[in-house]
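The form predicted on its own is given below as one chain in structure tokens.
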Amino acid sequence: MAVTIVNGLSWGDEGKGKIVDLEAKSADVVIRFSGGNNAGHSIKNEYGEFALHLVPAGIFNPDAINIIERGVVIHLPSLMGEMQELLRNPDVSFQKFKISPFAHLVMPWHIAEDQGYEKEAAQNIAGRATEAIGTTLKGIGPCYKDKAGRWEAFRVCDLVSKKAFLARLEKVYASKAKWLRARFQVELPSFDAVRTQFLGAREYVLPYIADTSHIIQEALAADKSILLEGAQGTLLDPDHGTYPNVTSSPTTALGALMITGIPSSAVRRVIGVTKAYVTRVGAGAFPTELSHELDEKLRNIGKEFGATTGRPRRCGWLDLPLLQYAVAINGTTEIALTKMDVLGQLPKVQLGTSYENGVSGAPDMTRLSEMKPAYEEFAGWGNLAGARTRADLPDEARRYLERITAICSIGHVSIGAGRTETLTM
């Protein structure tokens, strides 16, 4: 059995949407675990740039089967519209997609709670004493709330039924619309506008509703490959990541594997994402963060802006302490590097190797806040365009590379946008 996971090795927009669209040309099965449409896996190749939030970024490859698999939340419009852009492009292919009926549903009232409460914390109002996290205000916490309390979640299953979907959908509007008003005083949009909204998206994926359990579970036993496409990162994991500043699903390795049933022997390669910098969006603890300057350079050199939102990315060295630290959490076999070509534009560059306070290996994630890096200076080694294997690149930038592979070793590094801009290490 041939299965290879790729996830982030920090707070997502590591830039997995490329090396899952270069893996995926020799896969059989793509299945995106976890996460919604507040991912944005960005992607340059021969079809063109794409900036894909709930399909799975091995939709590219025609032979491959590509699931959304049970542990991804999904805002039935957002989807809709996605796969219509994607039609659009004479090469894309839906014929193989297929939707967990396991799936839960964004509804427009997850959307709403999710404002509601990012506006209360910014405002210090209700009093609050927490800070606003920072989400990307899609509704998706609010989602994986209600799929935890059971009681009015809504799953994919769920819109097989016409007739069953329209009278639950009316019931747990009417209670969601009372509590956000009396909580948030906001108004949902009619019930009218919702029903009408979310039949048509019905109408849309009931063709590509499947037992995905069966098919992935067949894929094992006929020595298929199967590549396991994540969301976030793992600083973002609610159990492993910076929390409360953290998504709401897993987005480790084995998160992945509990997700969609795949037993752990199977896995070949764990593909663990970085930058060879470090970004973040929304608020948290930050140790590498760079000065305000310095900042606005990398981040208008990198084009650091969110996929999803636009949001401007927090931008900060790399951090190996943070770095061994997701490495072991999820049983990295090799680091995909990613953005080398625009970190070496800078004059000098910094790598963060410790920590001042006394602290060596895994840093404590209660006090990370409190973390003063200790740094190593590399020489800036400019444009790697045109390489084509590690001894092309200039002597600063296999230094560099050197010093990540003490943690684990790295199989690919990105020198451009493009899916042919990647160096097989």
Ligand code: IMO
Given for the second form:
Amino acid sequence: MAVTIVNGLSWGDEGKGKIVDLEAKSADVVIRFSGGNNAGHSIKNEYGEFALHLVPAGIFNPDAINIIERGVVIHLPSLMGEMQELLRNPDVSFQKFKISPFAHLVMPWHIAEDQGYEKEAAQNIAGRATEAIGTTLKGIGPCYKDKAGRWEAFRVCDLVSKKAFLARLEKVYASKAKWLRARFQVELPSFDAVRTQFLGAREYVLPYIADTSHIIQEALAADKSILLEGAQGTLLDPDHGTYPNVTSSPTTALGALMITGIPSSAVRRVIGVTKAYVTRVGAGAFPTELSHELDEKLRNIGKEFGATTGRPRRCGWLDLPLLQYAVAINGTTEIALTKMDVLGQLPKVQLGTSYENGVSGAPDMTRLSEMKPAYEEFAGWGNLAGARTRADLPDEARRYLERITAICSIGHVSIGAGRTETLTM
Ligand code: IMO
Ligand code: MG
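What about the form predicted in complex with the named molecule, after the form predicted on its own?
Full complex below, order starting with the chain above.
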């Protein structure tokens, strides 16, 4: 059985879209398993440049079945918009696109609640109950909250009966509108507007609902090649990341299996994606974060602005203790290292190799914000354009890669945004 998992090893935005696009060329089934449109997977290929939020990055392989699995939370109007946008490209097809009936729906009140908490936490400094998380404001946390709560959740399968859907929509709308008004003094869009929006999106997605569990089990039995596409990253995982500055659904390799019902014995490769440096959007610990001036420089060279929110990403050096932690949590079998070309444009590059004040080996995740990294320095390796193999890379770049290889072997090194600008090691 040939299951490959691609997931992020840091705080998201590692370049997962690019690696999935590459690996999807030979996949029979591609599955997005968690997160929602908080994700932004950037892809540049022969079809153009895209930022995908909900649609799996395997959509550019016309022969592959692309699935949104049950662990994903779907904002229907966004999914519809994304599909319509992709369909403007005559070569993209949704003929083999499937949506799990058990995926949950992000509703307008989830977005209002996300915004309500974040706004309150940011403004009411004296009396605030909590610090702002810096979420994407897409309603992700509140949707998973309702999923766990069960009483007021909506799933894709609830769309099937229009009558039952509308009846429940009206009831839950009334209850949520009342709560939001009392709690945050905000008003939802009118029920008529919500109704119209959801009825339109419902019609649009109904044909894609399918028993995805059956498709997955059949593909496993037939020894097909299955690719699992992670969203966010290991350090944003609610259990293994930097809680509470995390997202609300599993981001790890085992999380992918839990959600898709694929047994661990079926997994052949676990590709962990990381940039040659690290970025983070939103609040939270970041031991190797750069000083203001360098931060701005790397952000501009690497175009480190969120694909989903446009927010500037905080930039830092690669952190080997955290990388080692993420590789261990996921059972990563190979690393895909992206943006090696971007990092090399700095005159001097640092690599966090240990924490001066930490226990050696695994980082103490309870004290991450106190950690002071120790660095090893490298001279910038400059332009990597035209390199085809590891041997074509400058010495200093190869030395940098060797330090990472000591943690886990490297499968791909990306030296540009396009499909062809990737070295297979
Ligand atoms: P991809 O798939 C980077 C971050 C947010 C915030 C925290 C919680 O493109 O790598 P949420 O909206 O999920 O409740 O926000 O998680 N975050 C991401 N950061 N890339 C992502 O996705 C992210 N998805 C969520 O910035 O800090
Ligand atoms: Mg992103």
